[in-house]
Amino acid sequence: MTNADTLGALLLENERTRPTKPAIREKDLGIWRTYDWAEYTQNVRDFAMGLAKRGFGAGDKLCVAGNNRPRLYWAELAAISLGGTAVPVYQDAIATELQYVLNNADVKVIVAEDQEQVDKVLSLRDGLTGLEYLVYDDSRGMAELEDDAAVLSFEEVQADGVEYGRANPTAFADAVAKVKSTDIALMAYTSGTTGNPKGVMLSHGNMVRTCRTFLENEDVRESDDLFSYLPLAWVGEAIYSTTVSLMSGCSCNCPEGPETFRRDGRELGATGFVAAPRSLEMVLSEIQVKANDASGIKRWVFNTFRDVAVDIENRKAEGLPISLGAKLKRAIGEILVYGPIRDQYAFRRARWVYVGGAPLGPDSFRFFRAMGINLKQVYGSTEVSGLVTLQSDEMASPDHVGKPCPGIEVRIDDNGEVLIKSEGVFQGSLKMAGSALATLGSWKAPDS
């Protein structure tokens, strides 16, 4: 595992010692396009490179607004290796929710997926205090705007970068090095369910060491496919695709879209994942309503075979022993129900999945279980990076939330309150100051 402590030098030391190791892929017009790691910085540094020409610099702000394509991944790298701070939002925010984040965080600059973003940012633009200029990735419909100078299309920015870089050949190198873990590298934004939106802050330090924490407790290899399909303005998207690829040195991979999730996910068959507990339940619920469709053959097979994996996984959660003959049915099961239910839903080389963001119900948990799916609860929040309890593989259970990771101090006040010392605690709320840190006192992690 690298000492690296920031995103930038971790990409660097990516591109150093595993350049031609397939670091990203996204799935277009029905073809995976994939990118090694020296493909990948490139193209970071020659959009960052394009950024620093038009002045973004350290303390910058850059928005990315769409769904999990590459460009945007680039983006915010580019933004982070400059000193500057990624700030994701989500790609369904109506146009007030968007205004006030952008305004908030005094936007820069925006990088937007396709036509709906961009228009939906264009609507705001006269509200919009500090945005410059507004980067498209995808050019169809963008014709029209081809005369607005503040608004730029992603090769154009990159060409620029690579006419700067010729120029300043050890910019981008010189602007990594002087990034700090201290310094804010992403600004996730939170519901704002009792009020606005609040901007947590997080330092490449909160991220890196997170992570690292993260890797020493779960079985990540160099050769591993994450799949990348979770908003980018969510937190364990940051660290759970973002993080974990750029120190482990494993491959994420975008979908092509959320319509097509399932079927480019089964393509892949991605080693490991985080979903959300809303997925899951709609997976589930889809093969009940498959099996329930099916020949009455077919829905006999999977009840009796399903029943039988939920019954073992039942005692094996109260240790009670499994007998011979419910061995066998599950040998049976294993080539009838459960490797063809992995193979269609793309669980077929998960060797872990986490569900977090909310419970799951024990029923559901369970289910997955049986299916053979190494399905584990994770708990954090983007106050504390989204990490503060994992279940080992032994331990999965859908009736708690497993423990404290190594390094990370849990305790509840006389109030009820849940108090967190991590490294992966936030540097505070942006213009808010002595916010949530002031709640934390002393379980504020030195120098997290």
Given for the second form:
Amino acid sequence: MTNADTLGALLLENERTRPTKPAIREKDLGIWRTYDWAEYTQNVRDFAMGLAKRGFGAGDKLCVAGNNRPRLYWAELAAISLGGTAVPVYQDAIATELQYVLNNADVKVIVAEDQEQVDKVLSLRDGLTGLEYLVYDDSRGMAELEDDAAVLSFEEVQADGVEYGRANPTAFADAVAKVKSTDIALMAYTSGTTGNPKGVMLSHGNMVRTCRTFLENEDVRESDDLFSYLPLAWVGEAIYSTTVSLMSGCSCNCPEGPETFRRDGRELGATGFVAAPRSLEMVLSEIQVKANDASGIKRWVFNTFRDVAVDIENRKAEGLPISLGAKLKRAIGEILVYGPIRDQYAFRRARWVYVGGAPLGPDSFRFFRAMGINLKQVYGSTEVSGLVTLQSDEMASPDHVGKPCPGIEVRIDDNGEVLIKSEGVFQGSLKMAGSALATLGSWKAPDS
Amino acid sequence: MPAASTAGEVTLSVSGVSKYFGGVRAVDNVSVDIPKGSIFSIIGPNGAGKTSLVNMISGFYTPNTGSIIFQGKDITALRPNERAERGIARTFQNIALFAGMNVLENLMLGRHIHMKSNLLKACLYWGPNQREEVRHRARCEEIIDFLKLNDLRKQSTGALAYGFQKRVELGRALALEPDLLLLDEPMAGMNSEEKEDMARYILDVNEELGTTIILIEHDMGVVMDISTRIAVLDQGTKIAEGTPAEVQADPAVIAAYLGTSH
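For comparison with the form predicted alone, would you give the structure of this protein in the form predicted in complex with its partner chain?
Below: every chain and molecule of the assembly, starting with the one above.
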């Protein structure tokens, strides 16, 4: 595995070692379009140089708002490569929430996906103190803003970057080399339970080392395809999609949009997923509704073989032996029920599926495992770069969260608080003195 | 970008057209000039002759008198398909989609006049034909994206909600890449949310694609909001024309809609 310890260095390493391997795909106009690592890096470089030309540098903050689009990832990495910080926000955040985050983080540049996001930002314009300009990805509906000097297209910034890069050919590599692993790469806003959202600062080192721990404990291959469907603002997306892809060389894949992501996911057949319990619950209830709507015989087949598989799962969990008859039935069920379900719900190629963020009910958990989906739990939080414990294939269970990963220490103190010591422990919350217990090298999970 | 303009070039000039059905004068000596890049609405009470006028523009009816000039050329005697080739597309008051075909196939059908392959070549589907198909598919995908039909592209249109069917119909008309688009009551029977969406798409087509639009619509709120100019018909004759504000203040229009007090 690579020794690079900043995201920019990882990017350049991918450009050098696997230039023609797919880095990111986007479904656009009905077709999956692939960008290899050379194109990916060039896009980041051009955008970064365009930012640099306009004075963006170390310590500056860039916000991205929108759905999962390659350009938003490139913009994040461009800012990070220059020593700046990416501040992703939830695409459905309302204007006032957005204003708080943008001002709290002193965001200098916003990269917005489309007209909807641009309009939202422009409605706040007078209240945004640090904002210098806004860049949009999709040009639809932007004609009337053409004369606005503070509204630029992604192409414009990249075109400037190409020019700037020609005049300063080593500028990008120099900037990347200057970034230290202790610099803040990502600021993830987390609501916590009370008060205003807190800007959790994660350094390059936090992200890279956490991701390394993950890769040491899970099978991720260069040829893998990950599905980028989680909100950009969620730490899980930054770690398990962007950073994992940078470190292992596998590809990220962006669906066409929120309306089509289920169908796109099936077309793609990702090799691994990290999912929130809610989306798995939705899949489960859809399967149940469809089974109930099916004709009598189909319903009988589904119910019978589901019960066989769930029964086997339960016996396994209790350490009981499984009869030959049950195994035989399971083999038939694999052809009639489990295989088709995995295919329909995008799990055909998935070697691992992690559920995290909240617990998934034990019955739901066992159902997915019974269908032959390697569902496991991950426990983590934004403040520890999204990883504390993982379940290995053998110990997958809905009843516990698994063992702490090697190198991560967990202790429950006398008050019942969870103390975590890890390379992933954040660098503190922005503008909140005293909340950083990072000085002790451990962090108290307030609610879990 | 082509913003709606009221002054300057005229895309379509209708002068003195009449259409008689036996003794009924459906349209009687009507003249309108449609400015390029405008949204031009035709309103009037039921039976005023709005659809007859649009049918003469699209070539479905031949006028008894008068002439229709489109982009400087007289098209009065041309057949509907010849007019379509020159860039006039329309949607219908009643949905006229192919219900058994999916959204994409309906849109591809709209590309028909742009396709050059003959039947034999198309059956072979090789070389230039394949490239042609790919090119047209790409154009249709742009329309799908434009009208946000992405998640419906493979759904058969018969099973779609009414509002979506209307949107697909608009898409099929756009697939022609028209310079002039005739929309005959695109919002009839819609709920207010669907109307709002459709109004947004009509404005987008006008502003982003620069298409000139002739709109027949009964919802006065929408007409007044999105039109650049309005012509008012009553019993086959034009009784007023102007900007929405002018038309709203016109005593003849008020009389036609509300009746006069004596």
